[in-house]
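The chain that follows stands alone, in the form predicted alone, written as structure tokens.
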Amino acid sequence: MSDGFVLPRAGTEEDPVRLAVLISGGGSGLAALLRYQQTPRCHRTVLVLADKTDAGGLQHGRGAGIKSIGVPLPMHVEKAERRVTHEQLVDAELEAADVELVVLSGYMRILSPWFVRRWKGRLLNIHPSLLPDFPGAHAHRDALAAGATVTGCTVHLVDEGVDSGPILAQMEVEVRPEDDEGALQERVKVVEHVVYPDVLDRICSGLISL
């Protein structure tokens, strides 16, 4: 596989690929995915992790009977070691749950090269712009500031850069003259909740190759 990417195995409805969903906030994308998975798919969410114990989205996982926990930053660890220690804790939870594919869904932490290398090809992200335009944490603000007339969302494999991995799918959303960040974000979320499950279907059934 090129550049160190190793894609997950092809799953079936009888033997679905085991997903972990990583969140930071309310988990609207997680909720949409869990609704989608109520019909048997070639993937199944077995673990929900948040980077804080009070993330609202954890309730979506718990409501579906899925192990859903917060793994906060270990503040007792020296600051220089805190990030890697946190990722080691996250990785241990993934391994313990026999996770095969990690789905970032509003997860607001930038992952280290160490973590990316462990999961490269089995680590997906959705970003609220048409990459390579407007990477980073403020995509909607940046799109509006640039006067963009079209934006959207991008599903991509995660590499060692920021929002720079191979693009798997994109969907466009019109930017309206009256849009503010909130209104644009809500319309982009609607298409995110369509395109992400579709990509998961394709990658988990072996239809995506690099």
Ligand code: GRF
Second form
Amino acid sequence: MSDGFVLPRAGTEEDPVRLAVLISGGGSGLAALLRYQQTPRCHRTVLVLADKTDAGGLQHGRGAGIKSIGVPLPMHVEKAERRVTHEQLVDAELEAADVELVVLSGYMRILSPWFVRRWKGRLLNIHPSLLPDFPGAHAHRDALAAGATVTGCTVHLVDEGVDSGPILAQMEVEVRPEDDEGALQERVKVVEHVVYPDVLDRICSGLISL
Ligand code: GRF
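Next up, can you give the form predicted in complex with the named molecule of this protein, since the form predicted alone came first?
Now the full complex is given, and it begins with the chain already shown.
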């Protein structure tokens, strides 16, 4: 195992790996994962956590009977301390729910090295481009601006960088001449919703090693 990555244990249908899914928005990826988990798997979502109390995706978790909470930035805390205090609150929720693997699914906050090191190897992200191309918050816009003819999505283990860390899976999507940001995003999401559950199956059954 390299660079301090500690992967999750191998789960089973009887004793699935306990997932937290972290979101910021509508949570279509979360909804797809919850549909996938309607069949017993080696992983199960036990907590949905958003960085906003009104994140639309929280409804998907609640609808599935899963604890689903908003943990907003603590605005009463001084700015310099706000990020770390927020991450401590998030971390406390993860610990309280006995979470074993954290799944970032459209979570729009950059995590600090402190948080990453606590969960390293048990912290996954999906990014809507073929990394290392087009990291950052505007992957589709950047891909279109660069004239890319192929883009896609990447699932990777999170390290201390931004959209870096070992790549576990990628899937390509053609960029069409008529694509705008919204159209491209929707087509990439279709493949994201297949790739992420597949990677979770593999990592939660011990099939991934670094
Ligand atoms: C996905 O495209 C994901 O790759 C990106 O944010 C989007 C989240 O969409 N990081 P949703 O909230 O799951 O619909």
